[in-house]
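In the form predicted alone, a lone chain appears below as structure tokens.
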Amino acid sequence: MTNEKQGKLICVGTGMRMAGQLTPIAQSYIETSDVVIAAVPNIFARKWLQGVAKEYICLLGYYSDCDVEGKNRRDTYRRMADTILAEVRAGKTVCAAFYGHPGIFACISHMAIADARAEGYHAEMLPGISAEDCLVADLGIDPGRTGMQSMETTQFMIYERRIDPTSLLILWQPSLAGELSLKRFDTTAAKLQVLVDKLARDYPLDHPVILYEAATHPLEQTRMDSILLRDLPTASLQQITTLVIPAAYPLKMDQAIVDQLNAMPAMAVVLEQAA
């Protein structure tokens, strides 16, 4: 193997609340990589990430490619991808660490994965503990109950997609419903009404919704605010709120399939008896 061949890449997560979410394995990586190149909004983690790591490269600053005129979000993404595949290619073991879940709204590892292992590098990614887990614990909610459906809020508006109002509905980043330019990071009160519009063929507008952050650290609290679908347009919304929507309907018995599982059993003791 030649020596520029020689560079590996580990995606980790950081959990949503470092201190102990944060798996044993993730921080081995973080402590013993050549280079942690990390994503991590919240300074208590970065600082214990700049302290424990042998070099750390932030890619926060470059965020601000944002504020350029007719930039959008995938070129940031794009540019910080290569950040990381440029510490790769020089041969270094590289840790790429992001709050949550590594591989959960988080384009830019999935990018930089799949560039490091079409130039024949290593790459893996290891699983962290993402906003939907802390969301089921902090709200207590059992997905297995009534199923659960989750996407992203603008896929949701603008694609047809078939939404079922027995089961829970979870909306990530509200806070930008409907921004189409990739250029900006909040949306508006007018757009925010075409979601509830839209949600509104399913669920009654009188439903409560739950606008849900997890917190970052001891000191945050977890918001869990109740509010009613018709109100969403002049809620408050941060980046980190997800739209929390629970069943509005009891589930209804498909009676047709339930007789066709019961005769089965009987079907199977007249085919082993022949056999």
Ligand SMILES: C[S@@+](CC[C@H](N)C(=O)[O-])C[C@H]1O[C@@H](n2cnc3c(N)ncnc32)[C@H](O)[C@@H]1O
Second form
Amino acid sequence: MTNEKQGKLICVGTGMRMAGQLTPIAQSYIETSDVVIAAVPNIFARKWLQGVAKEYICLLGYYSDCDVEGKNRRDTYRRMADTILAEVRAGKTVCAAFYGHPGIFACISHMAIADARAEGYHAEMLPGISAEDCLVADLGIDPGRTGMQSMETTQFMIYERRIDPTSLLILWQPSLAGELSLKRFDTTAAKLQVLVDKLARDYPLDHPVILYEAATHPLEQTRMDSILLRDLPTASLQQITTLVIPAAYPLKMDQAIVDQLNAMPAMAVVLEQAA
Ligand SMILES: C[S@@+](CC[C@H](N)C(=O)[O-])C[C@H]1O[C@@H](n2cnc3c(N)ncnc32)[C@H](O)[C@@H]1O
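Give me the form predicted in complex with the named molecule now, not the form predicted alone.
Let's see the whole complex now, leading with the same chain.
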């Protein structure tokens, strides 16, 4: 017996390029749910969703909330999550679709799932292929080699973060670098210079960084432009650009820990592993 109410929420990702990156289970929910609610900017993906969904609600128009005095992106995301919840409360099986992975830099799905569960509805997220997954494949970078740090660009700028320049650093949304009003969808050369100045605390200014844009359909080219860190303020950044900063220095051995491990009796280590 379950106390869950009748409405249900499944958040799915469409991948970066739907053709080939949409998982079979996500496709099944898109095709069979009572309603599909989506914020998918790619026109081809949107047309396909509209075609196969029983009912389709597009959330993209909600971004114009930011034009209203006193409102910002947070209000937009709240209204998007509320729209999803209203359909769940109406007793429907709701499929909320987002491009890439539905839970990576996509707060709407997390908000909607938390709210739905708090109200006693079944809600779950299914993984999708994110920009980061495509980046690893396209750039041939294994995050396991040096480790990886990954964060939103403005968050990196305005908070005290400890950056490890011996690991890979991924900065999301550099096209919004330093945009504190949460109303605009752009940045400026001056704000990018602030970003460069902060990165220069850990990286040389002539360190090569990569502007990465995964192709979102088969006719598009993937962008993998290598530029010098110092040139970032004058680079062309799109809303889909991700900034990839490879490690600047080799990993340095923590000899004290290595010595400590080597000093452990071999038998004790074997016994602990077996326990
Ligand atoms: C709101 S986040 C959405 C991420 C998405 N949910 C995912 O799973 O990849 C938007 C940011 O994702 C990255 N992004 C989106 N599309 C991309 C693409 N085609 N190539 C590279 N990065 C992309 C950029 O950093 C962009 O600013």
